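Here we start with a single chain on its own, the form predicted alone, put down as structure tokens.
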Amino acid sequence: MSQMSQTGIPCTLMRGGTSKGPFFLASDLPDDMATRDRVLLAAMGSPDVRQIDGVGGADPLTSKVAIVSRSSRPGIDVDYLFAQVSVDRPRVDVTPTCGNMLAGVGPFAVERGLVRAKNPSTPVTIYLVNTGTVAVAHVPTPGGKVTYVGESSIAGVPGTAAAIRIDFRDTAGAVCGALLPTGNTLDQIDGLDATLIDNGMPMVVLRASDLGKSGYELPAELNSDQKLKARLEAIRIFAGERMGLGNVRSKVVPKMALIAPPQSGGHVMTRTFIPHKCHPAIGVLMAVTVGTACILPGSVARNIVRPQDGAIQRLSIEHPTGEFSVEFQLEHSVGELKVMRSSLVRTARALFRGELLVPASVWEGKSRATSADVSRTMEHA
């Protein structure tokens, strides 16, 4: 083994939407997946509830990783692999994707030289490796440079930043193989109405009132309700089998959503679980999927959300810390409603660029780049 005690890996720490984590070029990480996962666990400081020996934030929303590479796929600029690193378990899950971290992929790709910037905006076509779907992020690049300065605000993030519009293509059935994995708009589980749906994120959508809840409880209150969480987990495990996901006890999908009538002028109120902890807001693809459930005729939302008319529908999805607006382009074909496009606005910001260090006993690295080499590499960022 080398005498070096630590291995430095070029990295950009970024906030993407309401999530945060390190962004890596795939070429800077191990090719072997098992070794890569060990590196990611060491980088984040898992397993440890404080993640004190890594850069993780001791919360699922801040224990995420984005791995980006130039794509060889026709019409695609970059490939994006998302990794959810468990906080308190030695587990790296690449089953789902993350739409919040996705918001940082476009700026990262431009700043690392994977995509040539245009003026005033650069569309970055992204292949989401986890789900096999495609998104286009419109990155503000005035004068051919990424800017993070702007007037857009999103719930859960203080201040304002540059708006990054993200268009999702063909996300229906991304993980489960079908928008409605059971073939039904409405299923019965444990005596409850449920919509089992996957429009980029496998989800089980339930009415809060059916579980004895208003749907307006604070996340801390729901997190402390062990009886509720146990029932939700039992429903999740059963639904996972029916959705074709197999035994989901150790998986982070499907996610769970409780819906209720809106309180602040939106279309629906939500409380989402990821999957065992109530989200302080709502994830990007969770918002897309819950919104899709709300526009499907006969879904669990049929007495909560008033149907809209037209091929373009905009839904304001309320959550514990604000609202999330999603736009859908719909097409009716042979009695079937198809979601052709889902769009939303997020913001992102690069927080730190440099080397992330992991013990050499975990990985000795692909090369022994000097500090000067790393500095030259990061100059392109």
Ligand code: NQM
Contents of the next structure:
Amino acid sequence: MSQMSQTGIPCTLMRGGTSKGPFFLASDLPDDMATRDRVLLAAMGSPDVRQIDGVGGADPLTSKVAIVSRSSRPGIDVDYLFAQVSVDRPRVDVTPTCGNMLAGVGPFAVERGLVRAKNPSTPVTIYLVNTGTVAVAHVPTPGGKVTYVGESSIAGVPGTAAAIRIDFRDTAGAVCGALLPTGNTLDQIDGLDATLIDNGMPMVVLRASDLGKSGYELPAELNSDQKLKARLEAIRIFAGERMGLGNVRSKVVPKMALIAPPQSGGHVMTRTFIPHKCHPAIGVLMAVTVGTACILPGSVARNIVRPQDGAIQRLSIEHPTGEFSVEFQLEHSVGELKVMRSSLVRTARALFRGELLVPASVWEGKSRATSADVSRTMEHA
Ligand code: NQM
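With the form predicted alone already on screen, would you show the form predicted together with the named molecule?
Now the full complex is given, and it begins with the chain already shown.
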């Protein structure tokens, strides 16, 4: 047994978009997955509704972890594994990715020496391990240094920061294997029209009005509606099976979206559930996926979203705290509409650098030899 009562793990705490959490190098965490998950639970202070004994923020959006490593895949700079650490259950879910935490991966990779910075911006090609897809993040690096300062604002984050443009490719069916896992643009569940879709995030898209809602309610109002939440969960469990995800009772996907006509000049209004709590805004890949549902002819959005023409379509997706714009590059081939690329802007900021401490009883850390090898690798990066 070690003499030390705590194990220090090198870590950067980052805000990525509207999420926040610790970013680790994979080489600084246990290789064994069961130990890794115990370390992540201890680091965040889970399970506990207040996460008082860890750095988690007692909310799904601030109970997220990014694990980054140099990639050995051709044409890829870094691999990013996302972990959703449950706040109140001893559970770590790596089924979906998180597009908000993704915004922090580029700056982290440059600052930790995994990618050499260019002037004035550095494209970082990222393999999203959870979904097997690729994103390119354009990190502002004037003079070869990451800057977080800029004029871009995103809904849900006060102030402005440097814009990080993110381009996604090949997100269709990232988790379910097909954009429309049931083979249909429109299904019926519990007597309701539903579009079951995965363009980076498995989602069930429903019309708010079909559930007796306007779609303009505040998240707190929806969160306290136990009848609505029970109905959504029953639909989610049924839809999860139909989407090939098996029993999703203990999984965070599929996520749920209620859509309604826009209120502020956008294309559609949304209330999304992640999956049991209403999001104060909307997740990144949730926006990409709901946006895709809005573009597909014959989906649940057909009487809500005005169709647009052209190979490039820009959708403004309204949500409880503003809007989220996504640009889609589309291709029509033999009666099928394909999203070739989706692009959007996020911001991020490194908040703290140091060592995150977990009890040595959870993990004693890597052996001296392994740590020395890791530091040598970093020096030669
Ligand atoms: O959809 C929320 C978020 C997300 C996920 C969640 C996300 C995405 O807003 O890509 O970013 O689903 O827990 O961070």
